[in-house]
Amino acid sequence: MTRFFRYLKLWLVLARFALLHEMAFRSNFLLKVFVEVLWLTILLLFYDVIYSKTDTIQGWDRHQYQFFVGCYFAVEGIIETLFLENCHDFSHQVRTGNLDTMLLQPIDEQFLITMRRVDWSTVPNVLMGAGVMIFAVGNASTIQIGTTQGVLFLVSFVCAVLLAYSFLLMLTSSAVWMVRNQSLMELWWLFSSLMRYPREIFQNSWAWPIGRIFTWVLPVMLTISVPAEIMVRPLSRWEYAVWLVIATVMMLTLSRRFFRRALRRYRSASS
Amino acid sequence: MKANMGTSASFSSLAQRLSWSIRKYFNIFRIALVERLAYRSDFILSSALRLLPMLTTILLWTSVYIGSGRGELSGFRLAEMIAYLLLVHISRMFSSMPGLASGIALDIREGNLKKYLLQPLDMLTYLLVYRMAHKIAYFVTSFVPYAILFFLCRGYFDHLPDLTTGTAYLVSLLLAFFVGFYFEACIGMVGFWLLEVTSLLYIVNTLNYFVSGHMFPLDLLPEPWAELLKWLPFQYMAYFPAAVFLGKVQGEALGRGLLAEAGWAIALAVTARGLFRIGLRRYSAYGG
């Protein structure tokens, strides 16, 4: 427990430092936030156009889908705030050999490499995502929320963030093998496209085997689907929720092992 | 006689200069091509990963059509919609210019423009030729993944365009390259006035994703928005070529569209050159 608090204290110091850095370039910070607002607006407009043509997408109505989008935005916002930029940096450090300095620090490598810098400009994304979720729940007449549901949602939301993080960590680790891995941001964007849509779009389609793989083998499709479903529609099968929790624990362990194995394979750039 | 000799001498020196100029730019083209082909495995990998969002897009739109219970949305059948969403990728292959604007802005900020000013080299022509080589290398390396993709999705294409439409499509793609190039170059030139264009570029690119019709055909938007966006140059970077291929623009409208696209390409080229010229007056060549 003292270890945990030690790391928390360290993280808070790092976060404060990042905030000071960000505030030194305030207009840049505001511009970055503006881009995110723009992106969310475009996303919502896109679904607005779609829902002007249909009432349902595989059983998801307009407000349920809005909730899904909000949930995705919040999870992605947390990932971007805490991890994405750090992970993006990793391949650069491998290529240049700067990773040496990090490995010499008396601290957990995974913590230092994936969490040292907080990207404050994406914090508003989490709030905007939450805003969209609240708006969607407020506007839907069919959605009733009980305490159990709220607690289950919070648990599955935390699982969603951790699960997404473990996938990101695995993608990041692969940089050791593929030295010219410059576009982690793009790889992550391509990969996370599986999180952006409800699982049901794979149903009753030729692509169902792919849907099964990304639900049961690499459960990336559960990430947003389960928390959103728990909140706004009756979860089609409770197994999914249980699997989300188990998969999170498994993937966290697995990705950590994968990361450590990658580090063992790391040879400093000079050798 | 004397005058005649003078004319022929100046003619031959002009021809020589022209041939040097062509050789110069051809060599730039060749070097850039070799540079790009060195990273082919990286290209193939990222192209392969691109299949993932395409898959989810196809499934999403299939679900939308099933949900609506209609065979046609704003004049697009499901097959046409998916063909459209595949074709915008081809449009973007021609019109997207990653790194162009930020590269120009960086050259301005760091004082690297000198290298263009001190040599008999026109910056915009240099960058244009350089970019052409990159594009060709990109087409060569991404041909196989795209060929596989289009083969797998052949069911969404009911019929291939006829000769006129096919030719118009190719012309629209070539013009899309010029529209994309000079548009992005104009943004790069803003670097003469602003120290940092990355954020501006983010905003423009995010907006462009929507207004160019990359996300969905502009026809799906309610009026007057659809009509309004078709008056702007952005549609030529994604929507227009794809719509031409699908035969959505025909006859007189097709000719008008191509002329407008060429007009935008010229207007943007003139603007980029104008901004460069005005910007140079402010330019103070920082750096060593």
Given for the second form:
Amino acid sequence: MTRFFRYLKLWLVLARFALLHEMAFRSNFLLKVFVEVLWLTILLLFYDVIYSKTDTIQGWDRHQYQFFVGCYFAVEGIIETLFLENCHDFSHQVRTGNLDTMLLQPIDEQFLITMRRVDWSTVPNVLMGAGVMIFAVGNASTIQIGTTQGVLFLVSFVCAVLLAYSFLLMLTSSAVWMVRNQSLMELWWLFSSLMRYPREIFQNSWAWPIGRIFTWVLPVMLTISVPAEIMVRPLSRWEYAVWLVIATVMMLTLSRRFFRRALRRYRSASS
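Instead of the form predicted in complex with the partner chain shown above, give the structure for the form predicted on its own, please.
FYI, this one's just the chain on its own, none of its partners or other molecules.
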């Protein structure tokens, strides 16, 4: 517990430093926030137009899907705020040899490499996502939320964030071997795009193998579907929720080992 509070205190210091850096370039910060707000607005308008023509899409009505989109923005916002910029910068650290300095610090390397910077410009994504979820629940008379649902949602939401982080960490670690791993990092955008849609979209179509692969092999499509279903509609198959928890534990363990293995393979820029 003492170690946890020590790391938390260090992270708060790093977060404060990142905020001061953002405030030094306020125009850039405000522009980035504006782009994020515009992106969510366009996305909601797009789905609003679709739902003006139909009542449900693969079993999701208007307010249920609004909650789904809000959940996606909240999860994506947390990932972008805490981890994404750091992970993208890892290959640069490897190429320039700056990783040497990080490895000499008396602190866990994974913490320092993946959490040393906070992107405050994407914090509004988390707040907007939460706002959309609250709006959807407040305007849907068919949604009834109990204490059990709320607890299960929080557990599955945390699992979604950790599962997405473990995927990102494994892609990041590949930079030790590839040095420039931009093509592999493009897979993250594929994963994040798949997270934006319910898994039901692949049912009863020629693309059903894609849905199965990204549900049971690389379960990225469960990251948003399971938390959203727990809150706003009956979870059709509880094995999806169980698999989300199991997959999160497995991927966190695997990504940690893969990351440690990558660091053991790292050769200093001076060697």
